[in-house]
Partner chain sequence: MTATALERAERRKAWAFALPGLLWTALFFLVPFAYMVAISFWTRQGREIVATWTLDNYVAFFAKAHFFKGLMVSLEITATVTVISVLLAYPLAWIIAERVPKKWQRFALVMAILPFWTSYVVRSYSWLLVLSKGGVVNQALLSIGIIAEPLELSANRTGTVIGFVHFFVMLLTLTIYANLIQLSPNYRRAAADLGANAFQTFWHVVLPLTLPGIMVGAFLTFVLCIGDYITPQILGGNNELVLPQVIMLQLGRRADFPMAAALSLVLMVVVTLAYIACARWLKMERT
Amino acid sequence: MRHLSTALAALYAGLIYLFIFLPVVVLVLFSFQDGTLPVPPLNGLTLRWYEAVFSDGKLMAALGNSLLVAVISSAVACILGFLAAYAFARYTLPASALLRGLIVAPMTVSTLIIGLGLLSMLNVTGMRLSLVTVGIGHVVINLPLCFAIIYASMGGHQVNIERAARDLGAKDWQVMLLVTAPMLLPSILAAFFLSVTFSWDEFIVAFLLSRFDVTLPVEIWSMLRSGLDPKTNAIGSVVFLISVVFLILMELTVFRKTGKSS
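Could you produce the structure of the sequence above as one chain, in the form predicted alone?
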C-alpha cells in the first residue's frame, strides 16, 4: 500500500510537471525547425531562426527596451515599496490599515483595468506615450508586490538594532539607509528580481501605454499577427532563457544568502 501511494504521488507530480513544462519544451524544440512552420513533423535542426532573431534590428531594440524598462521600473518600485514599508512599520499613521490596503489593492485588479485607467489619466495630462509611460505603468503594478514582500520581513527584532544605532548618534535617515536597508537586503533583492521577471514579459500595460518604442512582448504580438513561424518560437525561447537567468540570479543572491544567515 505504501509503494502504491508513493507511485501515485510520483505519477501525480510527473503529470503536474509535464503540464507545466511541455509547452515550453515544444516551443524550444520547434525553434530549431528546419522549415517554415513550427509544427510537426520536425524536419531537421537548424540555428537559422536564432540568427534571424539576433539580426533583426527591431527585435533587438525591443529586447533592449524590455530590459531597460524592467530594471528601472523594478528599482523604482523597490525603493518606493521600501520607503512605504518602513513608514508603516516604524511609525504610527492614521488609518494605517486602510492605507496599507490601498497600496496592495492593485494586486487584486486586472492589469487591463489598470492600463486603461493609466491611459485615460495620461490622455488628460497630455503626456505622450513612450517607454517612460510603460515604466510608470510597471511601477504601479509592481509596487504592491514590493511593498508586501518588504513589509512582511520587517519584524520587531530589528527595532532594537535600530534603537542602538540611534543611541550611538545615527540620524533617522542614516538608520534607515545604513542599518535597516542592509538587514532587509534579501527581501529587497527578492522583490526586485520578481518585479523584473513580471515586468520583463508583461504585455497588456506595455501595449496600452507605448506607441513607437515598444517592448519585446508587444513586438512579438506584432509578429504573431502575420502568422506563426519558427522565428517566433526562437524569440520566445530567448525570452524564456532570460527569465530563467533572472530566477537563477535570485537564487544565487537571495535564497543562498538567506540560508547562510539562518
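Whichever C-alpha set is largest while still superposing within 1.5 Å between the two forms counts as the rigid core. None of these values were measured; they are calculated from a predicted model. Numbering follows the first chain given and starts at 1. First, how it differs from the form predicted together with its partner chain.
- Comparing the forms between these two forms, the C-alpha position of Leu241 differs by less than 2 angstroms, with the core used for superposition.
I have the form predicted alone already, so could you send the form predicted together with its partner chain?
Here we give the lone chain, stripped of any partners or molecules.
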C-alpha cells in the first residue's frame, strides 16, 4: 500500500515536472535545429541560429537596451525605495500610513493601466517616447517592491548601531551610507536583482512607451510575426540563460542573508 502510494506520487510529480519543463526543453533543443522550422523531426544540430542572433544588430541593440533599462531603472527604484524606507522607519511623518499606501499603490494596479496612464499623459506633455520613458514606467512598477522589501528588513535592532555611530560624530549622510546601507545590503541587493528580473522581462509598458529604441521582449514580439523560426528559439534560449543568471545572483544574496542571521 505504502509502495503503491509512493509510486503514484512519483508518477504524478514526474508528469507535472514534464509539463513544466516541456516548452523550455523544446525551445532549447530546437534552437539547434539544422533546418528552417523549429519543429520535429530534428534534422541535425547546428549553431548557426546562435551566430545569426549574435550578428543581428537589431537584436543585440535590443538586448543592450534591455540590460541598460533594467539596471538603471532598478538602481533608481532601489535608491528611492531605500530613502523612503529610511524616512518611514526612522522618523515620524504626518499621515505616514496614507503616504506608505501611496508608495505601494502601483503594486495593486495592472501594468496595462500604468502604461496606458503614462502614455496618455506623455501625449499631452509632448514628451517623446524613448528608453527614458520606458525606464520611468519601470521605476513606477518596481519602486513599491523595493520599498516593501527594504522597509521590511529595517528593524529596531539597527537603531542602536546607528545611534552609536552618531554619538561617535558621524553625520546623517555618513550614518545612512556607511552604517545603515551596509547593514541592509542583502535586502537591498535582493530588491535590486528582483527588480532587474522584472524590468528585463516586462513587456506591456515597454511596448506602449517605446518607439524606435525597443527592449528585447518587444523585439522578440515583433519577430513572432514572421512565424516559427529557430532564430527566435536561439534568442529565447539566450534570454532564459540570462534570467537564470540573475536568479542565481539573487539566490546567492538572499541565501547569504538567511545564512548570516541564523
